[in-house]
Amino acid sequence: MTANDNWYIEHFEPTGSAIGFRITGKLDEVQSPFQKIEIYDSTDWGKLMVIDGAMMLTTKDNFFYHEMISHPVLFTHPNPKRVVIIGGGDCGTLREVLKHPGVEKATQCDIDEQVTRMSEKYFPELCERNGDPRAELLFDDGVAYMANCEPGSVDVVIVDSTDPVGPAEGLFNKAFFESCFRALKDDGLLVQQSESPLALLELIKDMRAEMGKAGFRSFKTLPFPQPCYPTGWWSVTLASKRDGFGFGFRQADAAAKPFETLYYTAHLHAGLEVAPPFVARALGE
């Protein structure tokens, strides 16, 4: 990372690339017990949140990620009532989940309370559902939370994590996925952010393999644009306990959704059911 000459530039070694934003200054910085969180203001992208030198979100483009990690899985599940979000401290995913009137309870468990406090201060639009009576905000170890979940008690688990390093390292392995598998009902679904399908396909393959070792039988990776992340192209991966699960979604419900989105639509979701050929070949879809 370099922050000079009015630019914030993140160098991402795994993809041999970098991404930068023109900034007007640093607004805040806090060192939590887990990580360093910085907030910058920019000329064109609103505010930026950076954690341990890695870009987490911008005001302008976070909707791509938050909508795609939430709505595809919730419209794929037949009737999601109980949702658990592991990570997601900026609360944008929680906001999207609670747009679904059928969700009865959404628990967000993030290890670092400071991420939420910084989001409340600098990204209040992401936190507008935090006071929803269906929302439960916990600041604890997500790995331990899932390990202690009552078996068969959850409809959807959303793993809204940072890259698989530091506090998030334990969210990409067989042991964690086993906990998710056990907590989910028979028709339950898991979704996890799964990095860049352009540059990090091997990571996606490894992650799906770990899910498979934990008992999940069917997988679907959905790509979407994300300008503030390395390569500008990101993905989420859905997993089901069922063999041959086709990940067909409730298209009529998605088309008639009673809330607005900036990116996600039923037509878009239908198109994403057909993976780009190079992704399909690599992942065996």
Contents of the next structure:
Number of protein chains: 2
Amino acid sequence: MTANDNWYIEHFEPTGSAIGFRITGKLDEVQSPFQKIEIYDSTDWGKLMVIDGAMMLTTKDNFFYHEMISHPVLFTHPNPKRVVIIGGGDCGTLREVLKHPGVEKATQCDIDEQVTRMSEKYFPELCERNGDPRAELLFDDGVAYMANCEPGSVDVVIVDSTDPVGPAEGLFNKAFFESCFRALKDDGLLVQQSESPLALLELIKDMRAEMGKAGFRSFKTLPFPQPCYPTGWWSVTLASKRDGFGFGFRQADAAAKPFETLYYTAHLHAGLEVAPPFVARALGE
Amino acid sequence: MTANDNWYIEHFEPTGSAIGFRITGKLDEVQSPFQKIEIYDSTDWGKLMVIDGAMMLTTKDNFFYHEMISHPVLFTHPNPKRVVIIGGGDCGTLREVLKHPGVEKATQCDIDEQVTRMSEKYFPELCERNGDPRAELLFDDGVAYMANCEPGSVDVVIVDSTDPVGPAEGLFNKAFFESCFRALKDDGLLVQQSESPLALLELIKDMRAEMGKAGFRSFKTLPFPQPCYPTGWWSVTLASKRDGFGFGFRQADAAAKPFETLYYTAHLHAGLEVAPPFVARALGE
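Let's see the other form, the form predicted in complex with a further copy of the same chain, since the form predicted alone is already up.
Complete assembly follows, chain above in first position.
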């Protein structure tokens, strides 16, 4: 480290590990009614968005997360037409979802409009589908939105939230998952970001337990690299209403997908059908 | 971060990113003729080994690397009996290699005996196969060892080295790869740790180019999570003497392997047969 270098380091208490990036300066900062949003520029990672001191995304590496929270669940559902994204204010998940031509409507409901405004300004590539006629952007309470959804009206719910503290705390409990369960059709699927599968397996177990109390019967956790999150390895957890659902996916459709990805492939998805042994053991699979 | 916390942070210039761990203290330190080896204890990651300021391994996460540098190449070779490990002084790779019952002899040649002595003391689980009658531990120059190997005598060469600076610099060039090429049988395979596939793709291209100058004809880079290395995502690169070698592996043998792993599975390996699109594009595949 040279004397002129400037590093943004996030010390993450729950994993006892830290992640950081060499930055060139702070570009912007806003205190919304819900949280503090900061934008930094970096030497190697493009722009960084930090919310309440937690790294949310970088220009360089956000594609891992946005692809993996979108494409596996959409290729697992037989025919997803109606998608709801809770959180996801940076709009990167919405962009991936709308790459699927079969999706007829995708509603993104984030409580904090400022996240989207900052993303439009500093991560415009993530917002390039915001004008799609199938997109609906709401700035409202995701818990209330799901509670008020018409029962059996949604194919896929994507919970693209911050960590389970602060504004997102209400997105990790039985009451919220009950709303998701009710809103989903019988073959509907829920997917939620589920933190580090190396260091935070207890959190994944707790989340699955809460989903189970709400009626979900089958679960699948998919790991993927995410350099800007603690441990560099992250996960999403899928949930189905059906007993013994195997989470097999439309492999031929995925292999012939009519859009580009940087990380996701049908091959990769197939390789995730069996969990790493230490993850399977910890989750009792 | 509370005032009482103590963090070991590694700022890695080439990727502009940093990785760190919450430590409880330094347990040991030795300056060998080649490098400085430090051992720390941590709150969540067990013990850490740091060489010349670079994080080498932690108790908690070293299994990713040791499994992925060993099992994919050994299940890709049709019948590996004679294995040479260059570097690998912590003995974790040797342990994985010797899990394969078909391996008749595995020679580990690390220039620095102190790495092995420190590993025996602080990572004894990695050294549990050192007494296997098939194991040979040498403390010598790996470049010279490969140069003096009997031509066509080796099935698999594993280059388990530090970064391409300092003592390991000579393990990343044409002259060394020519020795490996000569020592390997016609169906022999070389595998080498090849740094971050997210941030250091140029290094992987350069390494493949040097291997190519030495006569290797086909290459395959496999990514895997490695939280304690820069970007948290790492890779190994396999090389074959054969034109158009596809790196298909003995999937049935891998699925029926007579030993435990924490991360590697035949399913995972199959999922890696197609590279992530952005990696494939950068490597011209």
